[in-house]
Structures are given as C-alpha cells and as structure tokens.
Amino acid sequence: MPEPNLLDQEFLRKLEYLSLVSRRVFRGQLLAQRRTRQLGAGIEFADHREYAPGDDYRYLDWHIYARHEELLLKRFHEEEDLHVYILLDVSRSMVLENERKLWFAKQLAAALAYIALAEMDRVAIMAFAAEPVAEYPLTRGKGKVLSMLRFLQELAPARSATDLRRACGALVHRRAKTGVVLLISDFYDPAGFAPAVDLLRYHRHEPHLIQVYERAEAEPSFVGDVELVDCESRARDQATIDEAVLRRYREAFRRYQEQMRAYCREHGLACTQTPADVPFDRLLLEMMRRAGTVE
C-alpha cells in the first residue's frame, strides 16, 4: 500500500473543506475554531463589577449610574491565542505489518493542524515512541502549512515502544503555555494511559484522546499452534490459541477501551476511537458534530 502524499492537491482540498465546515472550537473539545476567552480589558462586554478605590474610572458604566446611581465598572473579554499541542505516536506498534496505522495517525494530525493554523491558533506537534523522536516547533498562520505537511510526510516510524507518559513528561516540563493536546496514538503502553492524561491535566492542559488501531487488533481470528511476538518489546511466547482465548483477548481489548472512555467521561475530557481504515475526512466530521461544532 503505497503512502498518502500529505501534500497532493486531493488531500489539500480536503483539509480546506474541513477546515470551512468546522465552525468554532471549545475547549476540551477537538478543535475548530474558537479562542480562549478570559475577562480583561478587549472589547466584548462580559459583566459588572463594583468600583473599587484606584479603578480606572474609564471603565465605569456611567449609564447605570444616571439611572440607579452605582458606581459599577465594566468588564470585557480578551481574547487569547488557543495553544494546541498534537502529540503523535510513532513506536512500533503504529506500522505492525504495513503502515496504515501511523498513515491515518498522520492525515489526523495534518487535518487537525491545518484547522488550528488556518484559524490563526499555534500549533506544534511531537512524535514520540520511547521518547521524544521529533518536533515541528510552536507556530502560527496558515503560511505554515506546507512546511508542517513536510514534516509529517517525512516522519518515519521509530524502533522503539511507546512511553506516553514521558511524551507528556517532555510537553509539560518545558512550561508550555497551557493549551488542548491532541494524544494520537493505538495506546499500546504497558503503563497505561492514565499516568500520561493525569500529568497533562494536573499541569491544566485539556487531553483530546484519539486511539487508532487495526481492526485485526481488536478482532483476531487466527487459531492453532503461533509463536507470538511482541510488537514493540519482541518477547516471544509460544501459545495454543482458540475460540476460548481469542474471546478472553476480545474481551480484555473492549475492557480497555471501555476504561479508556470511563476515565474521559469522568474527567470530562474528548475521546475518539477509531480503525485505521475508514476515511479521515469522515471521521473528523463526525468529531465536529458529537463536539457540536457541526450541525
């Protein structure tokens, strides 16, 4: 199966297209296009406060004070740039026999990227295996795109396993400004994902959890006599399988999504799971509609 060319007109057409349908971006949820509001001196009228001694009486709703004689300041919105951090898993466990896997991890990234820059957000993304193994650094405006669909078309996959933690160890002690991380990955850490999630949240980022995996991962249907390899540790285990094993392995693969979607559910945090093999630009349209940026 030959690679998507990231930089084809057919794939730029797409990200164009989803990038005009996906109307406004909230936090812990996806992105589309939205910034961070907080309560300053913009231009948006939010509320009232009481003047205090040493206010800036410029600020004073002096209509409210004709009428009722209160000495109430107004407050505003102020708009902030939205920060969002794409965190891309490139271990082993992404390319197992081909690489659709970390190719539709890739066009995920790319579109999601292509949103936030075309909205004016910054953006940055790491791809990880063990570690760190690659960086598009922060930056801003869609005159960045195609350097930023370079360097995911020339990611290549990494001979390690996957550490999320210290992925998210990696974003967060560099004091990044607080933002929405997008985690792409099949989650296969012998760790968890909760170490990870948890760091991001206690250092007040909002995780975006999208697992990709292979249909064949979450559904085998070989029997017999197998060696079994681990993809990313390479241990290997010889082992009898049949229906009664691949039920308890079907089983214990829905448990994990299912402990995966409670956490989120718990947390309030966005989860998304998906096979490698439907349409990206399907898929994030149907991101945009259950995080309502869509109608």
Second form
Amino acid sequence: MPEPNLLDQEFLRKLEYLSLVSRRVFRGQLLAQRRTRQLGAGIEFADHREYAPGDDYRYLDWHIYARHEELLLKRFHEEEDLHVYILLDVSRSMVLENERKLWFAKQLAAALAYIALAEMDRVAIMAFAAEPVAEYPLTRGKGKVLSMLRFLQELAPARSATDLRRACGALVHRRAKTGVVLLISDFYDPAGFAPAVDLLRYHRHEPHLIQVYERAEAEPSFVGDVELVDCESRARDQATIDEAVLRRYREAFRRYQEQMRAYCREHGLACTQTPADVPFDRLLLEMMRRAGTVE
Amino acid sequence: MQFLAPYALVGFLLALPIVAFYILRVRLRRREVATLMFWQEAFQQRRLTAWWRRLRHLLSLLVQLMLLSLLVLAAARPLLPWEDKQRRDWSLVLDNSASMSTRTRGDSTRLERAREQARKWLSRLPEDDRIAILVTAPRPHVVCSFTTHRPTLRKALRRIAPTAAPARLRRAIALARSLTSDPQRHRVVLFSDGCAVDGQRVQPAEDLWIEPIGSAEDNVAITRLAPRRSYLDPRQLQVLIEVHNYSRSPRRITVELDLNEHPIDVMPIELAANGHWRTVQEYLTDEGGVLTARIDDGGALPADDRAWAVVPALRKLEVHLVTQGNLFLEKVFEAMANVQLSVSATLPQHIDRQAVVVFHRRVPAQLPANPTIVIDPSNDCSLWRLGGEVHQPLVATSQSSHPLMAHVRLDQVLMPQARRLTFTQPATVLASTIEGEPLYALVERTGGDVLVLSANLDESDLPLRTAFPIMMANALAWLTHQSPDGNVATPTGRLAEFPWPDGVSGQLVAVSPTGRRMRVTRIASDRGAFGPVDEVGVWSVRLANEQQGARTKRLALIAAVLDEPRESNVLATWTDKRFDSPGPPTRFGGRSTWWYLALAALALGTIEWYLYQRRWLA
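Please could you give me the other form, the form predicted together with its partner chain, since above is the form predicted alone?
All chains and molecules follow, beginning with the one already shown.
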C-alpha cells in the first residue's frame, strides 16, 4: 500500500469533486445544509400553534382569525450555523495488521469535513481511543481545509482500546452546541455502541454512524488450535476453531451489524457500514445518493 | 515372530520427528484479533475445555504413532509362528516343449493354458510363500528364482516362450528339487501335457503335484527326412521320408518335397490310424541346398508338419592315379561321376593340394602332403616298413562302424596275396587278418590322411565286388571331408555341430529361422557347435560382427527338426485322473499379516482424517 498522504493533489481533486457533487446534485441533503430544528425569529414559515397569553401579537395569524375566529400563532425557522463534529476512532483495532482501516477512516473524515467547510458549516474533529487523544477545534470556512487535512495526516494511532461512550461523553460534556456527529469507527467496543449514541441523542445531537471494518474481520478463515489475543485489551482466549465456530463468528458479526442498522432505523439515524478496501470516494457518492433518496 | 524385511524396522525412527512435532504443536499458535467480542459469542455454544484439548493432542499423537507402527510393521513383513509353519516354497515347472505348442479346441495353445494355470496358482498361493519358475526345454532351467514378489513372477511367466525341443520332465523335476535345502516345505508343481521323452515315468508324489494340460489331439508328423547322394552315382540324390499318423482315424495327406523352394515331388499318401509311411525316392541333381518336406493338414501340432535337411552340392574331385597300369583302379574312379581322373606313371612335379593322389604299388619315400590312397605298396616309405608276403589272408576283423567301412563287407572276398606292413606312426586298422596283420589302415596326419590297402588287386576278386567302389567312394569322401550322407538334421534340444569354415577365425553366431542369434563355440580346430537348438528350420552360421539385417554371408547351414515321436504323439496326453492336483492350498483369509496391518493403517488413517476434519483430533 502506498504511503497515505491527505495533502496530495489527487486527493484534493477528489475532495473538490465530491464537494461539487454534494452542492449541485444533493443540495441541502447531506450534512450541514439542512436547517436546524430551532424555531425562532427567522423568515421561513414553519407551522402554527395556539395562542397563549403573553405571546407577541405580531405573530398572530390574522387571516386565520378572520376566517375561522381562531387565534393561532405563526412560527418561523430560526436560521443557525450547522455544527459538524467528526469523532474519529484511532484505537489499536484500527491498525491491527496494517493501517488501511485507519487510512480509510481518515479519508472519509477529511472528505466529509471538506464538504462541510465548503458549505460554510462549522467543523470540529476529535480523535479518540479509550479517551480523546487529539482535537481539531471548531473551525469555519474553506480556508481552514489545509490545516484540517494536516491535522488528520499527522494523526497517529493510539495504543489503547476503544471507548465510544467516553469519547461521546467528552463531546457532550463540553456543552458544545448541538449538531451532526459523524462517528467513524469499527465500533469494536465491548460496551457496545448504544450507550454512546444514546448519550449523543439525549443531548440532541444527530449522530451518523460510519462503521469501517476489514473483510477478514467479517469473515475470518483460519482454523485450528489458536490462542486469540485481543489487540486492545490484551485479553486471551485459547480455542479450537473449526468451520462451525467460523460460521457462528460470521453470524455474530452480521448480527452486530444488523443491531446497529436496526438501532439507527428505530431512531431515524444514518448508518453506513463499509469494508476498508473500497474506494472512499465511491462510498461517499453512495452515501450522498442514499441520503437523497431517503430524505 | 520373524520379519522378512527387518531393515524396514528402521522406520520406527520416524517416531522421533512425530513426537518432536507434537511437542511443538501443543504450544498454541498466537493470533492477534481486533476484538474478542464476536469470538466469545461464537465459542459460547461449544467450548473445548483445556484438559480435553490436551487429551485431544495426546490422542492425536497416539493415533499417529499407532499409524506409523502399523506401516512400519507392515513394511517389515512380519511372519507369525503359525504362518512360518505353514509357509511353503513352490517350484512351478512349465513344460514349454514342442508338444505344448499344440492348439487345443479354440485358439489357445497348451503352453498358453499352462501359463494361465500357473498365473492362477500365483494369485492363490499365500503371499509369504516363495515361488520359483522353471521350464523344461530346450534344457531344464530356472527362469525366475525363489521370490515372493508376484509382479516379477508374472513377468517371468509372460517371458516363457514356446520351443520345438523335446522335454525331459524328470530332469526338470530334479532341478526343481535341488533348488531348496528344506525338502519338507518344498513343493513342485508340474504343468505339462505329459508328451515328453520320459512322460510315462513321471508320477505324482508328496512333493510333486501335477497339473495336466490339454486333451488328446490328432496329429500327423514327418518323423524322418534323410537325403544322401548315391554311392554308385553321386548325382543321384536319395531321400528317405517317414511320416507317422498319431491319430485315432486314418488320414489322407499330401507330402510335398522342395529343394531350395522349388518343388521336386508331391506324394499323396494314405495313413492308417496310428500307422506310418516310409519311402526312399531318388532324384537326379547336382544341386545342393535346403531340402524341405511338408505335409498339409498335419493336425494339432505344427512343429512337425515340416522337416528340413541340407544337401551338399555335387563337387568334382581331382584324383591323380600314379600307376604302371591297373584297369580296375582306373575304371573304378572313372565310374564315379564326381571324380576328375588323371593317370600317370610318376608323380607330377606340381599337383593341387586338394587333389587326392592314389599310388598303386610304387610309392615315394616321402609321401606328398595330399590326401593319399596307397594300393598294394611295393616299397617302404616314411610311414611304414614293408614286410614279407602274407599268403591267403582272411579278413577276420573290420570296423564296420567306421565311416570308411560303411556298407563295405570284406568277409567273403578272396585275397590270395597281401604285404605285411609295420607302421612307423600310429595307424587305425580298419580291416586285418586272423594273425592281426593290417590289410586296410588309416594314418592320420596334417595335410592329408593316408589310406593303405595292402592286398594285391591283380590276384584278388575285390575289384569285382560291389564293396570295392563303395570302399573307394568312402575313401574319397573321408579324405575330402565330403560325406555322401549329407548333413543329417540336428534334432531340437541338442547341440548342433558343423565343420568350422576354412579361413575363418572370428567369432561366429548362429541365426535361428526366426532371426534369433546364438553364440557359436569352437569345440575343435575343425568343428563348431551351438545350442541347444530350440527352433525347427534352417539355422545359418555367420560372422558375429556383421550387422544384423545386412546382406551377410552364410558360412554354414544346419537344419533342425523335431525328432522325438513322443513329442509328436499328442494323443498320449495325460488324461488320467490321478494326475489331477488338489490345486493351490488356501490359508485363512489368504493374505499375509502385513496386508492386514496395511489395511488397518489405511482404516486408521481414514478415521484420523475424518476426525481431523471435524476437529475431534488435532
């Protein structure tokens, strides 16, 4: 595998292309171009509610009162900058046999951040393992793209385990403004993904789960007597692996992925699961296409 | 317990690497994974305990060691005590003589059926039993010595070729019996039709089992073909032909006679059942070459349907008679068609070395280095001293078996006068008086033999007797090595002898009628031999270094014929029930221990593979 470089011209051309596609074809449907649900003193009508004493008379809908003699108050969207938080997993499991998984995750993070910055959204990146290990502060404007890419480029993998809940906790406990949280990880957290995503949801963030995995992790093929070592916790397990065990492993992996998809469906969240050997730009286009049809 | 291949036990050393690999294998492979969470879920349903895993490894080691032990033991070919007791050595004697080429009903010959029978024995005899294969013709010999290796034995069986030679079964059986030092466990199985020189004298015995081959078949055979040139007129070729009908019914056949492939006679004959026909025919010819007799519809055995003989061409002999005058002598040589006679009173200065010189009465003190005949010598020479006269000698003894005396009877001949001779060199007396005085003698010497007749021809009635021209014809034939009897065909199974060609000193080979080459041995300065001859037909003697297939010079021709009535008489086949053998003995399972060990190893290997595939074994 060639030495990964997020700053080379080829990569930047791809990012620009993706940004253009995002703007022209999937306008307002991928990330930050959506409005927040904040209702307030905007100019775009949202809906009506019943008048309550103390409400501002200026927002009464006099036309409806004239027709139906009902006092209804007009409500408007309040325009607000979208905040995009990218939580990037750099734990040991992301670089077990090679750095392809982490490199793929970095490319995704870079592309999504680029698109957001291009749309004048605010973007922050947090790299985490057992806890946050590096942060790129909240930034706005396309002029910050190169420094953001440099940050991702220089991001080193951590030796520690994955703790999704602690990473998400660190984000919400800083009382950050609500926004879209792109959680890029393999999600190999013994505590599961749900507590971390629940935490984000409770704090009114919009989580987007992106699971990156190696195909060998989904469908291992080795058999025999082995001592399995968890690369993060260093826990060991001696076992004899045969075809039946492999079959059950694959079922467990698929079940876990299905749980993630079911959770996201249930809570109206976006979920993307991808092996690390596909081109990242193709994945992003697919994500855009899906977002367009879903929305 | 014994092992037939104990060196295979070295294979147990392979246990060392197996144990070493076992020790290495029990240390588990370590494999780093991204997370254990899915593995633990997969293991929840079936997790092998550590003690079972260790036991499983040990069990795997034991299975492998057991597999190795079975294979090594099988390779070492163990012989259990009861097996050793039952083990036998078998000598399979196949009769491949002329009669075994008889075609039975159907297309197979007796030899092919014998080979098939022997193959059945090979497949049924216990595998630990050692087997040797012998054949009877052209002389009994071993074609495969004792072995248990069946493919080698089958190959040896396939290589056995039919011969036209007669069989000597008792010699073959004796040779088979001599192969082993333990007669108690040795058995001889004879596959034969019994048509052999000594077939009637072979009986089954405790150690001799007989597998009779074939059934009685009708056959007609040429049992004799003997040509010779007439003693009276060498241009006359006299041919003796004898045909025998070994059939249960009369036969009508045709005998054809060819000389150098040109027909010279065709004779339709009728033969009674088990009868024979004999005739002597005369043909006028100077030509020599190969005389062939053949019969049509000769029955089941083709080898005796033809016979060959080599007829010498008539060669002019130069005879020089030195005499003061004797009409008898001149006329007797003039009457011989193959003689070119010259007469003089004294020995000429130059005379051909091959010419026969005949001295009448006066001889030189030193005889010339030519073949020489001296009649009634009147003076001494280097070979004898002349004594006094012998009056009224009576011929008391004559060597009638000597070629020089063939067909010569002197007992009624009147010889009033003869001369007493004292030889200075060893001489063979062919005829002598009662007193032992030599009348007719042979002195052998290099350059040419000398024959001396001491009788006075003028006084004797010998010139008037038929014995005299025969005597002179014999003398010329002896001195020129030209027998009027021609070359008698060599019976198959015997050594063929022939006069060594003049001026040839290199190695010679005899080429059979089918093109096989056989080495020729020089058994005397003037004789060569090869054999035993195992094909009928005309063999040719050639120089060994001449390329095969090239046009080569034939230095001598030797005819070979089947001259054994008991081989031709395929009616006399063994059909007596007492000859029937009980067949090959069978043992429990019919297999040796090594075979069962190998089978067990195969089964164990299969089970191990099955268990390994299911991870029940490591």
